[in-house]
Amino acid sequence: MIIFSERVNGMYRDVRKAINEKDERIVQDLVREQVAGGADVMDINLGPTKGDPVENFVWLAQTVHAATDRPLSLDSAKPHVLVAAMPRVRAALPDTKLIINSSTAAPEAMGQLIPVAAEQGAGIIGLTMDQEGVPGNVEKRVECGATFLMTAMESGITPEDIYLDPIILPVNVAQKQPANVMEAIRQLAIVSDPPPHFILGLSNVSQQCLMRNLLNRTYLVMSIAAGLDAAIMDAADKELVEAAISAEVLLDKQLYSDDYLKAWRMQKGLH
């Protein structure tokens, strides 16, 4: 399971304040907490911060990198910001693995972001949606995912560096979608050999729901059984991380031992 930390995000007030005030300590304390919890990738998102977004991305990337050598995922819904920021971050951190989060399968978005990922030697997350918005069914998700996957591969990006995000919606407004997302993962897994990675912004499933933690844990385990192998989530949520590890043990993706949680942490170099 590849854990993308969701916590370095300007949507959180503490992070937004830190970016606006260029307070490295707040960001780096969060980074260390997430890495200690098992984060493999630091997803960095500016949120509604002040100032030039490209300069903010460079500052945030360098600040995070000073606390960890984990790969960085640059997260923005604005393609032009990612296009401008990626070369700057690559120049500042030439040896760091970078990932673009994210592009839709709309031709215009793919045309902007896939070439940048290929040029910068970066991974890329592709949303299974196009200019028409989030699909309401499995078939459209699979169509968009296959289109993105083939386009990225034709540009020289290997499946190992491609993450497909079938876009989970809150269960309280779209109760059929959690099942549709899992089925889309199952179908997209056979489009390519080897398959790409599959990722979700996990906490979206429980947005504005009362039982958020329980919903997140349950859906993560269900999605892993369907083929999910990455999630943007809170790595400091110990019960959530342990649920993911336990699911992988039960699916024979991790070796069982009576101390399998300890073994997983040792494997990651955590104490």
The other form holds:
2 protein chains.
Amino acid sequence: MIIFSERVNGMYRDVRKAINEKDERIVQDLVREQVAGGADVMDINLGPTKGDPVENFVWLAQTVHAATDRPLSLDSAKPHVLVAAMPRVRAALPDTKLIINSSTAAPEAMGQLIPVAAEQGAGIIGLTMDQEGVPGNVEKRVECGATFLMTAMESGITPEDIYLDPIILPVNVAQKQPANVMEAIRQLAIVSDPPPHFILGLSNVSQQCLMRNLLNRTYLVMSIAAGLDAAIMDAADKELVEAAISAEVLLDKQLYSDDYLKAWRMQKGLH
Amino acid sequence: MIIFSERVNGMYRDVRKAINEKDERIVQDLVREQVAGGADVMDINLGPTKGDPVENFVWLAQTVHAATDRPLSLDSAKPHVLVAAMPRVRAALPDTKLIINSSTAAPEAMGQLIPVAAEQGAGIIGLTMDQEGVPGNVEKRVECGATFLMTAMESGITPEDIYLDPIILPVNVAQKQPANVMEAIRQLAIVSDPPPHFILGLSNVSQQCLMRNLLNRTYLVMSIAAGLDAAIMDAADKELVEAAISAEVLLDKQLYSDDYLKAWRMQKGLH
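Starting from the form predicted on its own above, please write out the structure of the form predicted together with another copy of the chain.
Full assembly next; the chain just shown is listed first.
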């Protein structure tokens, strides 16, 4: 399970304020908490912050990196921001693994972002949607996912560096989509061997819901059984992380031992 | 989700003592707790109790029935005990739905138990194993499950009354089996339309494990996504029940509402 921390995101008020005021301490405290909880990758998203987004990305990447040497995932819905920010962050942090989050399968987005990932040796997340928006069915998700996968591989990116994100929508507005997303993962998992990674922005499933943690945890477990091996999630949610590790033990992807949670933490060098 | 209460089982010391001493109060307190937690069916198992098993079954069935009118599942690994007990329990409780737990797919067991179920209008649980024991792979489980399903249907039992149990083994001794069991459910779900029910003796997955509740909960959620719609489980484990309901909401099998747990309880007439 590759845990992408969702927490350094300007959508959260504390992070937004920290970015606007260039307050390193707030960001770095969060980073340490996420890494201690088991985060493998720090996703960084500016959200609705002030100032130049490229400068903000460089500052945020350097600030996060000062607290951890984990890979960084640059998260923005604006391809031109990612295209401009990637070489700047690369220059500032020459040895840090970077991941682009995200491209869609629309030709324009792929044409801008896949070459950057290939050039920089970065990972890239591909949303299974195109210029027409988020598919309501399984078939279109699979089609977009396969298109993105093939296009990225043709540019020399290996499956190891490709993350397909089948886009989970809130269960309270689209109750058929959680099952569709899992079915899309199952179908896309057999398109390529080795398969790419599968990732979700987990907390979207419970947007505006009352039982957020319970829904996140339940959906994460089900999705891991369907083939999910990465998630953008709150690594400080202990019950969520423990559910994910338990799912992997039950699927024989982590060795069972009586204290398998402790074993998992030791493997990762956590206390 | 059809919740079979696992708790009235002579393997538990308190229940064993209650059966041996014919102490109705202990059993009925447990029954009320299980029903309040959401049990739909009361599984009753004598375990290693003293005295005549048929008389004990009649006493236990009547004792449980005095506290709830939920269906009763007579649980024994000995076909001859079930064959003898079923008509006696039926005579004592003429209006209570009964379920036989369980037959295997071995010709001898099916030959004894399926006719009893057909005759009594009872449900029947079929383990996906035969005289050779519990299969180590998916294929044999599917073969045994299909054999049991066909044999039961040929005797006039409808899929609605047939429960296939693909036999979950403890994850600490057979770590590949939890995934095999789920794959067997997925494959058996398409053998008949409408499909039978799928059930597991859930707590077996965590026998002798340290993190029992977490493993039970995680495996239940994953199995529901694979097609499980019934489980023999502890209905008083609130987190377990809430995880199951959440899984069904995420699979669009329970209508979403903000307080879907409360809605589920109200639907069942619970407070």
